[in-house]
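Just one chain follows, in the form predicted alone, and it is written as structure tokens.
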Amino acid sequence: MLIKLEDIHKDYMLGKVKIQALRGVSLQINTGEMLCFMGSSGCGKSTLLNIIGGIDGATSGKVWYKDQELNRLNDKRLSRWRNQHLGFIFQNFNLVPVLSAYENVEQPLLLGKFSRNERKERVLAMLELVGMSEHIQHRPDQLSGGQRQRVAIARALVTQPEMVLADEPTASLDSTTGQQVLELMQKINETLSTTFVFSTHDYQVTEYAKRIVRLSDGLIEGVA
């Protein structure tokens, strides 16, 4: 077991009015998973990739990490557990405009105890993985959208986490470069036993998952 989630709810207040995104879900991801919460928008699947990335918090319920449970976790604890497990894919890439390939992909390291040597170690290791060892110096604004998600996977992969959280991760690209994105997700699963979760109502996702978790109105409605 790598997460585990225990009746989890979550509730906002939208003016007076309570909103239910999370209504009781509970679950277990393993290690080396390629999982996908599916469902249409407003189901509550970005809502559970944040609780279990520890970047919201649950109203009630509990969230264990291995035999950790990160909800007894302070906000400077919880930001290195993070830092140290965690890698995170978004629709919209988040690339910093003015940084290079290679400088986005160092953003990570910057964080931790990594010498200048071995941040470059990791980087262009990661660069060459994803197939962008020519575009190193170039920036976002110089790159297409399939290679920004490339740069993007590179950056959550580059501090060795055990789990990649992707949130709508080809929501931004055309069916063919998707395709291929998930392709390269896929080969990272299988040789590095990486474990992705993605949130996505895209089916070309399902089609590379190992497990789909179907949500509908804040509740599991059914697994596959």
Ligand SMILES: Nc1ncnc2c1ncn2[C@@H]1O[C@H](COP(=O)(O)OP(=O)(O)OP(=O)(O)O)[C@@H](O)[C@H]1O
Given for the second form:
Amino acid sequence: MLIKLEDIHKDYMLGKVKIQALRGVSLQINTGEMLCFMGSSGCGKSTLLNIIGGIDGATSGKVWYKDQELNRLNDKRLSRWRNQHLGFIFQNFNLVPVLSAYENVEQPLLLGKFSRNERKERVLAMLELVGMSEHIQHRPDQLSGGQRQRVAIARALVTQPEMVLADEPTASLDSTTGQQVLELMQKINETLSTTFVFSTHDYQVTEYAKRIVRLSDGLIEGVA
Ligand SMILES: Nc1ncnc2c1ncn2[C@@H]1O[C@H](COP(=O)(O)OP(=O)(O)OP(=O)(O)O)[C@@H](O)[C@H]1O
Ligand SMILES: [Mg+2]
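Could you switch over to the form predicted together with the ligand, since the one displayed so far is the form predicted alone?
Next comes the full complex, this chain leading.
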């Protein structure tokens, strides 16, 4: 077991109105899974991914990462845990516009204890894995959407995380490019046993998941 969610509730206050984004979600995620959260807009996909990744805290319920209860970590230890164990891929890539592809991928390594040579080796290997070796000096605005997303995948993987969280990684891509990105994630899942948890509202990309968790209105509606 890699992740265990126990009766997760998340409320947001919108003025005086309480919005129940998650209403009691329990789930276990195993090492090496390729799991997809599926559901319509507003059902709680991003909220759930943010709670799994320790970006946001639950209103009630517990999140376990192996033997560690995340709720018990303070902010500093939580961000160190994130940097050591997780990679994130966002819908709109979140690359730093003034940095090259190489520099964007190198960023998470600057927070760790890697020598300059070790960083270079890892960054170049990752950019090769995602098929971007010929674009290492290009800035995001000089790349296509699919190429940017591949740089974002390389950045998420460069620390060799155990788990990658991807919130609608294909939403800004055309369907062919989206499928290529998912194929790449699938290849990495199979070769490196990296656990992938991603969200989508596009039925086409669910075929790349080994397990599909359907969310509806803050609850798990079904698992397939
Ligand atoms: N910061 C916030 N403040 C108030 N309400 C929020 C906040 N973030 C999310 N919500 C509400 O929580 C619910 C779940 O939102 P969430 O972003 O998790 O949905 P989603 O499934 O990711 O949707 P989408 O497919 O549109 O990205 C929605 O009703 C949303 O309006
Ligand atoms: Mg969302």
